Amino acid sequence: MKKSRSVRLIAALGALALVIAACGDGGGEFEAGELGAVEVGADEAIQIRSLNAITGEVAFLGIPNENAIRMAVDDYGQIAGRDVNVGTGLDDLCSADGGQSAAQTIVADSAVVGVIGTSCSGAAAAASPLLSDAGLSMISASNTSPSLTSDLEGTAGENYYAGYYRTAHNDLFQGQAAANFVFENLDLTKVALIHDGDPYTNGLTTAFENAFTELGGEIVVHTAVSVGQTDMVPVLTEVAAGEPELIFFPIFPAEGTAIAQQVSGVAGLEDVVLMAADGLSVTNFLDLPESENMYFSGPDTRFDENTNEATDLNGEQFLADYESEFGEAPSADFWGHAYDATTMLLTAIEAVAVEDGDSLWIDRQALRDELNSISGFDGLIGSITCDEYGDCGANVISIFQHNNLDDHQASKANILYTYSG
């Protein structure tokens, strides 16, 4: 795949400034910025890392991200005559402990330039402070919690750290989209919300509640389950007491499966409408008979004609390549976001890398500055522009009804509502 080489003026000027800084004292030695720099020798590879949920129930979310990252690295090719090495994929386990442990492994390797991850917001909340303190940049394809970036009104989220970016949407958009659909399209006014305490699930139910009540709807119950909980009858009995017309439970497959399988056995919930989000829009959940006719919100993935400017690959070609290599379609919705996140990182690395003798130097602060300046980058997901808190995603949310257990892609094409933030 031929790589596009349209370099923005700001990137060229930034690289020139670094060359001047490196050589201005006449000694020919590169001078690193305040966060330090990574030196890559003539025969060495540039090191980046992937950090996604690649085992367990949530692997259906993380594995397509992992695959897309490696496809993007292959498609992009070398930087300054050097290969890019992703290394062995690290597992965020979709948990705080997993994110923290993997981040500790990454920061222990001073050769690492940047990270693509995490899959889950809870893992990012634990990984981000460690990576930020080490001067690293991380771009996530599927973190959506507002706490990781901002409230979109200029206030940083409680889990925001410098050097964090994402191509995924901010769930303030998804909460608004889901609320609009339920209130305006389904004409339902009484909703129960269930989260699991994770920054993603809690952030999305809170965003839904704020948007839904602003529209005039009523949240009759806003409650939580525990990760690993299997008996959902007590919480569903609590929900039934509120007499909801719809339950919105944007959680993950293990607990989501238990709710979907047990809800009809609870008095008062036999006919309740069920709705979930992108955390359950994955193969293992969509295979469940109980998931049929449910509604799902998530990123709009109609990327066929969108082309990534760094590799000249469009969405249709990506999916064909993915199926050819892995024998199946991506099992979750953030494949385009992962591909774009990787090419964004590689493009930024190339823009700031400075040759000095036999070494290539990549300044950590310059890399962040380059990512901060991204505006109008054409990706599979659309035009990408990063704000000051790292929100870079194309904020288009679609809602589909799962009406085909035998063909998930057909179900995902059954889009009933689209919202553009």
The other form holds:
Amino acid sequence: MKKSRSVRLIAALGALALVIAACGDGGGEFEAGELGAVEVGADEAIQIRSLNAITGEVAFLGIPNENAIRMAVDDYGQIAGRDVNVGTGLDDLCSADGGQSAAQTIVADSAVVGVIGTSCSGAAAAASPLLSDAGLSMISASNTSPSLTSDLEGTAGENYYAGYYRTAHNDLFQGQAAANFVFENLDLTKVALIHDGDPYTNGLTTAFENAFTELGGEIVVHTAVSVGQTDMVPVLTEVAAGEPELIFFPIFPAEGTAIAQQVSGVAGLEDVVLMAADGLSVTNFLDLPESENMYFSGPDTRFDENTNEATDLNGEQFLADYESEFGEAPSADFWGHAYDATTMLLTAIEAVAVEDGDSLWIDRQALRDELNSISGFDGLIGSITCDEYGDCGANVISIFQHNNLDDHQASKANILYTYSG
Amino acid sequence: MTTTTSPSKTSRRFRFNWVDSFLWFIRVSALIAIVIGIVGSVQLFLEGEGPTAEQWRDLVISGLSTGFMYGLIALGYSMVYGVLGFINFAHGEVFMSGLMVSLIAATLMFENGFWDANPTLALLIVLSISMLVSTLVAVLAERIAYRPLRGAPRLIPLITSIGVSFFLQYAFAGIFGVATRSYPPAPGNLGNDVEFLGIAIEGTKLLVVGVALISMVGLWWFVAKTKTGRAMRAVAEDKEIAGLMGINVDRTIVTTFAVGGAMAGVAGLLWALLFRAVDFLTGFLPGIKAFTAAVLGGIGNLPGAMLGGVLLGLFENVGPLLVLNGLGIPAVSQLKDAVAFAALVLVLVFRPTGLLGERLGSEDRA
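Alternate state requested, the form predicted in complex with the partner chain (shown: the form predicted on its own):
Next comes the full complex, this chain leading.
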């Protein structure tokens, strides 16, 4: 009891000292907006967080995102004389559970201003409401599910919450690009779709279905596998019964591998064309002999010439830096998006930060307004403009055919179709 | 005497009982749903919709081969239950460990060309490594985790086995990493179709069924005809009396675990041929399925475990398309696991002891 009373006394004295110090500097009192503001003391760092899938089967996606975030923070340097601290990388586990518990960890720390993440749409659907309620801004580099932003026609998606932004494309573009390619370039009209129930995979197959039927094609089967399933003969038999010419399965490597390996053993699917999306255009799937000649849709990553305006780094330099720092090429396609997302957040923080005496104040609502107003920001991924539901991506989708098992970069350069949203 | 207190058989038979009538309601409606589903699928088939005859045949074959693999794993559950009366939940991981370690040998042989040059020898090498590792892991688990708990209430080794299961999963994740790895494709011309009894069957699936049958016969011979097998049956009957009769109970129990592990090792080879993909969680679902198969067939009964496995494989492969598709449910294949476990519930509703199981006395129940 005694102790707590003395602590209170010290705290009160400290507060008084702060007020006197502030007045002594002649600064006016900072007025926080409705979401409150974060105060960063003189020798404190500005806190942002990385929330990506860094363990488990989808770590290939989250690890390059987190690496790119750290590179961007280093390249950007200080804001108003203060360092930016990313802290320990948090893990979204590529699941709703992981996203939720990581978001709870983040909101428990009132010093955090913004979050770069999540990697997976399923994790974002759980993390976004918590972070939004706490007044934070989050920018994802690789969430693509339409449900997280909007249908691009002015209706918010079911998982949209204020303060959510992304530099990744909205999968409505990817669905359209893939459908156009199949219908016009491959000249195929009967397609089977397989998703795994996740918002990313389900969102993409649905976008494909809508675009493809609009073009005049036919979706003969639209089915799903469950995560962890290894025996694909039943689902492939269900697919075979629809006699598709092409199977589009934009899922993740564990189940994707099983499908690619078992498809040739199912009667009626010997000659079917296989197509997948960015979730499978990853090293260990592209190593499979069965993935040869498959088509993959994904973000166009020809960023060599693009320069990020905040750090003056171009895509080619980024890849060189990445390789020298981490000893390998990025294992997934969203490194540029993660780098741009981070520099966007830091630029916006710098724009809204107000120095008041020794403290730096970052107003949470002002930060969101600043991010919403971003227009024509030059990033590695191209010119970035945010719409009112947080879609900031460059929306350029390309489709390549995997024709070189030994050199994935050469395969990824074998681009047959490019779509710009 | 009023009917409420009367124990007489006639009055009991006619008494209205909510639980019984509810169970009958479930039985009847399940049967009706299944019949409607099958009729619907047959109609679709006659209209030329849905899978073709060839595809149905392939589904049955793939269900059988998966089922035989489940059966082999189920034997391990059933044997341990028969002898010790507890469910060894780490058995799925015993299966995974052999599979994971023999992947190293398979990859090496594939890379230097031995895999395709000497298919038989290559598969025998994979088989022996897989059996050896699985046996070793099963025996070590018994020695380290279960033997100190001998005589403790049955719930305790059961919970311990869940701990062993997690330990093995994450030990393998630490050693081998978490990425999904893949066995090389079936060696030689094994992947091609083989003519068998007038129908073309994929070579690997035929091999899977053949290997499983041989192992099953071998196990039956071991349990029924050898001295050690007799000792196992004696220990299963009554540990104390068996000990008094001069049987080394500890050694017999170790043998039980070893044989169950070896069968899981064989199943590892079959998995490598059928599905190829492996990661540290690979053992979990087949383990649960094999446990389901063991219960389906009547736990503690070896032919029952095999029968349960085969039926479960068939149900989960054919069931979704045959029953659920006929009922007009969309995206049926993701309900494959649900069908497998629903099949278990249905069998238990009709036959609570499992297909070949016998009613256990209350003291024998786990």
